[in-house]
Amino acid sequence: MNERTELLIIDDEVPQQKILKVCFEKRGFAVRTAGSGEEGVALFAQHRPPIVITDLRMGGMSGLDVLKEVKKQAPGTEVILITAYGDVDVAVDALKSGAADFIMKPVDLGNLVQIVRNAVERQAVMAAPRQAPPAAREPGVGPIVTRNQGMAALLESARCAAQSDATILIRGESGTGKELLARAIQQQSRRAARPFVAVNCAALNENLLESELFGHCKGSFTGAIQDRIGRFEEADGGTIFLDEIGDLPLGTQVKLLRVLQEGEIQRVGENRTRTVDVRVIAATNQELERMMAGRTFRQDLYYRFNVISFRLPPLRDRRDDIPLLAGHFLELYAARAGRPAPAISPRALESLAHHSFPGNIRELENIIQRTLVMTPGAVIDDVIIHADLGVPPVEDIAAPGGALGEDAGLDDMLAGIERREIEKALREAGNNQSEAARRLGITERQLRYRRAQLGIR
């Protein structure tokens, strides 16, 4: 750790202030202290230390006020909050407002030191000169598409982080592209030519998860008929992506902590340890801070994961990206179907722009994929988009010979639209099934199946 790193501690409790000062001076920091928020902000304006530790609740200016003022003066400053158990929700909101991290009282000095080390590492990573990114080497993984300023800034930070081996935590709702970002980081790193191994931590129970992560030796449990390497050994030299870490059982959390601290794993049923060289990227859609308060996620593991953190915005906060993403998915799936990509009508784009997208980018991708199948022509209109979004359709979406009633469900709406498009394609193809399938962008086998399902002769 750099002996010249400056640190400002703001706390109105003198005993704790002194303990923290001694703790960090012993570790080579140049420490200044303040007994109030007002004094702390004045000291910060004078010396501009890169890291600030502040109590959340103080007489007069609060820790949140300090955070806002410090970020106003120097946005790159790492601000760490000390909070009581009952203030966890406030601290979580502070993280979203730019705080680097927080720690709950009573303060565990080991965890606080780890938090500060993370802050030092983050600043070193972001200050390091950028290297030219290597060409993407994994087929099927394209660039992240955006024109949103906030997302572009996040990607620029991710490119900087890719040049280091620091552990990364990616946060965001389901469907926001956490694994895609993880893969993009790996492709920009020195490990780009090495394995990228993804593990869904929510998909397996505790016993199977440990075997999946760390491997097992023959006879270690019923069904272990041979030695098997785990995903960490499989990723040796490369990157492991641990998705949904909020679902990790507490027993597995302890063993993961050892990997992150020592770079060592132990197969199930084996006494020896094995060294692995792996860059860890983790992801979650849960608020780990609340889980720590509820004692379902270990604080020490959280601080090991949270070295560099990115929070992906939901699609509803990236509405300017919806036309770009829709066009991207259209080109992608049209190319796979071997057909030209249709255009999206302005009314259809408007319908998409007003949708809330609870499933985020994954939901948009699925909508575009389904819509492409249902659109044999050159333009996607808002009729199909409305139906796919569950919005009452505009005029005349029912199949000829049988209008949909007002109480029809979404499945009925989609079936009616699909029936109409298939019958239209068959008419235009002179009832030639191969030609109709080509116009619809599906295989002849798929067309036969859908005709049977919909009763189209």
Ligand SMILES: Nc1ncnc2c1ncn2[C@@H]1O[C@H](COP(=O)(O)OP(=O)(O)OP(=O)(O)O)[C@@H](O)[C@H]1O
Second form
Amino acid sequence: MNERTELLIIDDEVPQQKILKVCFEKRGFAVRTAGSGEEGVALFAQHRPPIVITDLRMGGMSGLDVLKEVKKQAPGTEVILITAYGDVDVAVDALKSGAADFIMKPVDLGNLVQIVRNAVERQAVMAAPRQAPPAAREPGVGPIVTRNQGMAALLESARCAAQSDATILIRGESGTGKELLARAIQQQSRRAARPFVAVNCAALNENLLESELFGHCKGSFTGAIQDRIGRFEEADGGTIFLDEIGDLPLGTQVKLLRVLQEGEIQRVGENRTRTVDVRVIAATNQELERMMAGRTFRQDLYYRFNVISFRLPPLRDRRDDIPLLAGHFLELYAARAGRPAPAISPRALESLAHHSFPGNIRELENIIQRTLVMTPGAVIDDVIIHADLGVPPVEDIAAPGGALGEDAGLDDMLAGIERREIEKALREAGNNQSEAARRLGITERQLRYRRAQLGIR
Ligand SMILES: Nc1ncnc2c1ncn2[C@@H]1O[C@H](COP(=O)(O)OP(=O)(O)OP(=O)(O)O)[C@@H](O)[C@H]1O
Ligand SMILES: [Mg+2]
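Next, give the form predicted in complex with this ligand, keeping in mind that what was shown is the form predicted alone.
Now the full complex is given, and it begins with the chain already shown.
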């Protein structure tokens, strides 16, 4: 770590401010402190430190205000929030709007140091010179198909992260492509030729999971009839993908923490430790922050995982990818069946664009697979899609109020569909925004955002 990394600490409680200052100065950071958000922002403008730690609740400017101001001035700055126990909702929102991380009071200094180290590592990783990615792709890792801008930016960051050994946490709803991204990262890393080992942490009970991860020696429990190496050893030199870490039993969390801290594992029933060289990529579709607040997920482990994190957007938030992905899967599965890919009728595409996709890309993939089987001909028809989605066909989409002329671009078409859906939901909900959001299967924030974008009053 760069020993003179500059740090700005903003806290209106003087004792806490002092403790933090001493803690980080002892570790070689150059620390500045401010007693209010206003003072902090002024200091930031002057010195531009790469890392800012700020209390959330302060008189005057809040930590969130500080976050926004700092990000506006220097988007690459890592802002860490200190929150009260009950502020987990605010904290989760802050993460979504660019905070690096948050820590709950009472502040555990060990965890905070880990968070700051993560931030330093992240900045180093993202600033490192880029090497050309290895050319060979492992067969079986498909391309990540997208034309969405947010996704493109995410993939660019992932390419940077792939060059390092930093631990990565991939968030996202079920079916958004977490495992695909993990495999792509492995393929772009110096470990590409080494194993990629995926473990589903939700599939096994505590004892079996530990034996699976770390291995066991003969006789360590009933059924252990011979020595067995664990998945960490199997992944040596390569990458281990820990899927569904939100389901890790607390006991296993403790053991995993040791592995991440020491780079050493211990087989179940054995005293000696073994060193492993493994890059860890973890994934979850759960809100770990909430689990931390509820004490079902250890904070120290969370901060070990959360060095670099990616949040894959749900498909309904990147509808511009629906036609592209539909085409991609059509080609893929038609080729596998040894037939030319059928076209997809515009109406059928509209229906897909309409759908909320709770199962995200996997759902779209399954729909295409099934409709392909049901369509021997050259065109996938709206009726088939509707039979699959289990909804009646939409009434004439090109009805009044829409900008759906024959040659309107697809984007306009989708925007038109979305506008009508939102207006309909609002009408049906008697203009109650949260109810309308519920009907649409999106959050109220997303709805507000889309309304503003589409100019719906
Ligand atoms: N951008 C994409 N381009 C092409 N295929 C994709 C894309 N994203 C996901 N897929 C495909 O969608 C399917 C689901 O992806 P994946 O298994 O990676 O999701 P996941 O987030 O791990 O889901 P779960 O939480 O259910 O395990 C896979 O078949 C994957 O290849
Ligand atoms: Mg998965």
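Positions refer to the first chain, counted from 1. All values reported here derive from a predicted model rather than from experimental measurement. We call the rigid core whatever largest set of C-alpha positions still superposes within 1.5 Å between the two forms.
After superposing the rigid core, the Cα of L20 is displaced by less than 2 Å between these two forms.
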